[in-house]
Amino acid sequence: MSNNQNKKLYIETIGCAMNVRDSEHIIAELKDKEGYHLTDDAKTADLILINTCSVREKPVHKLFSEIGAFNKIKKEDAKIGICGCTASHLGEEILKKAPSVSFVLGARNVSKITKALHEDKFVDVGIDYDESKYVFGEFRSSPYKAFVNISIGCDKSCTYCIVPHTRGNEVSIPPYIIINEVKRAVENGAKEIFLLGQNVNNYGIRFSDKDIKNIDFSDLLEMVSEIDGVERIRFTSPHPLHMDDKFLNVFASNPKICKSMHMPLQSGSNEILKQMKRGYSKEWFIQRALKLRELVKDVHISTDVIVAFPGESEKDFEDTLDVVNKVRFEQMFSFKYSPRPFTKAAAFLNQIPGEVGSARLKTLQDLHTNIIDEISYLQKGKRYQVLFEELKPDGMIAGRSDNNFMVQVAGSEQLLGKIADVVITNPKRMVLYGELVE
């Protein structure tokens, strides 16, 4: 451990859970071993991060202007390093372009963070590099929600997704070191544990230990269930293709496994999530959508939408709006084409033009504008089980339903880190008002 126990970390997170938890782990690493503390103004800090996302252009072209942007009110001997995964994918160019940062980290190697500090202009962006048994030290941003990683990287090979360029092949956690942490999690008071990957349903595909099998993210779900003081569990994100049977029926009948499901459609075309190379069919998701209604009431179903990925005709975006229609999500996430370097999509010479891409992604949400708001106007009566994570303004307090809704209530920090009832008396389409059920 450093002799300075004063440094000061300031870290900006961008894009996914798995982001929040790499910042988590990369704080937890440099606390324990180089004796840092975190700080919200940048202006004090010894150590500036930046930990990127590359999903989509925007936060990629944001990149250069935040690290210029923190190069001018930097303390003059203070580094700034990139993590995630532009880093993984623009490497040295960061060096190159921003002669001010100090290192560049790529999201396959957090574990790497204390060297990289250390070695002036190091860079370390391979991602073949095996971290899967590694055991970080404990740090969270919530005290009553934890964070856990079950698998890195990803098999897949959508044709529009950077990801498995940034995060390599997938490669699952064993079973002990995640019930290891989720033990340690519940001990420091979380309450919801939050599983993470990028195909949480393909987990136990390939683990480095060669010695560990027939386990899957069915035989997990009921493992982190038995831990004693889980109350909650959640997890992102599922794939449509790997929802059989054993997956949807473990989801519906273990009490603790929070009735929320995401499953990224991305299109409702057969064409097209054929050319996505998605590996299902608009049948196939609708059908397991469907299920999943059936087995569980007020299942609350949430979706990706990529709107103009190439060679997509009305046709295509009408079988889209067809599933929206069908499935009736209750949030979507969706956005219009953006080519991704290092993905195959990006060479397809069919792209959509940008004005036609903007209208349908108008006309998909504002048809699921509409299917929120009578989803949301069914809830008023209804009765959740609320986990209250946040002070809200105006002596609110605010916290997620079982099922996912964003519940406010009139409360103190009395409630915060409780599961108590709430009855929903004002419901609105981004948030449920209710009161406590004494």
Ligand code: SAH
Given for the second form:
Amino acid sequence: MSNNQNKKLYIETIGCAMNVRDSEHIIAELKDKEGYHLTDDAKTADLILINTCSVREKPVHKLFSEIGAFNKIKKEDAKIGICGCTASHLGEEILKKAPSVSFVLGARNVSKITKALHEDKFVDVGIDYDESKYVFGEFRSSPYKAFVNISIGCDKSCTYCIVPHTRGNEVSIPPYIIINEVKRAVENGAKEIFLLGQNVNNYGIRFSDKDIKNIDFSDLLEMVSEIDGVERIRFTSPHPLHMDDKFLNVFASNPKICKSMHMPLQSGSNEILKQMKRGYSKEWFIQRALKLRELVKDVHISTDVIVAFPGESEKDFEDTLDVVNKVRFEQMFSFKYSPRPFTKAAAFLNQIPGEVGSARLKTLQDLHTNIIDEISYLQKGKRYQVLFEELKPDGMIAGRSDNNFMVQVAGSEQLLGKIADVVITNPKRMVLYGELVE
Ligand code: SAH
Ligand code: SF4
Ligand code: F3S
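For comparison with the form predicted alone, kindly provide the form predicted in complex with the ligand.
Below is the entire complex, every chain and molecule, led by the chain shown above.
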């Protein structure tokens, strides 16, 4: 433990839920082992960390201007460290371009944060390191909701995606570590457990502990649901390819599992899905989504879609619109294809002009906005269980329904961290307003 107990850490986190959890792990390590405290004022910080995302090009460009901006305001002897997926893919180059940076720590090496801090110009961006059995200290941003990693890396090789190159191969975290972490989170007040991995329903594919055998994601879900105090379970991201009947049945029948499923479509065209190496067809995807709707009343299905992947024709794009029309996703995240280093698709010759991509993105988003409006309207009169998490102005309090809608009711801090029944009275596009059921 260091002598100085008053050092301040400023951390900025970009990217997915796994990055958010990595930041929590980094904060826990620096608190427990180095005596750092969090600050939200970079000017007073002794250490400024940027935990970066690399999945699309834009945030990568922004990194260097951000480092420049921090340089202007930081204390003279404050250090700047770059972590996460952009650290993984740029490595040394960051130190060359931005000499004020003290260290670069890749997304597969989070547990080395204290080492990075003490070595001059430390760079470790390897993607073979195995952190799957490392037990991090306890730090959580939300008192009610606990992110818990169940695997590291990704074994797929979707041709557009940089993640396997920044986080390496998939290794599952042993169930005993996950169970202990869930128990600890619940003891500290968590009600909702959010299991995280790039491909959660591929869980169990490989453990570094060779004694663990024959456990898959469905089994893990059942194990977590048996822990006293766990009230809700969510997870992200599952892969449509691994949505077999066993998984869908556990999802449907276990009352602790929240009825909200992310089904990343990416494209509705069989040809593009093949080029993307997604491993499923349009028909499989639709069949799985409709089966889910049949098994689970009021299920919430969200998705990710990429438009203008190399070679995407108008007909391919129409197939994507067709799936969106058939599945009627409750939520959609949509992106224009962004060529990424190390990925196969970046070298494909039939790249689509930017303006075509922008126009397709707009068409897709307009379609989905109409769908959302219709879905929201239909929520009137429905009764949902909501976990309240955030006070809003004007005496309102916000939370998520079991099936992942953002809900607000009139209420005070007494409701924070509580799960209560709500009837929806005034549904809007982004928020369903309702009333508590006594
Ligand atoms: N493991 C997760 C994906 C993580 S990346 C999964 O398979 O669902 C999150 C989303 O970013 C992806 O689902 C995809 O829609 C999008 N994405 C990934 N690479 C991209 C690229 N090169 N261009 C545009 N969007 C991309
Ligand atoms: Fe990327 Fe595909 Fe892995 Fe998701 S499954 S992280 S999109 S390679
Ligand atoms: Fe971004 Fe890395 Fe997550 S690239 S989306 S932070 S896995």
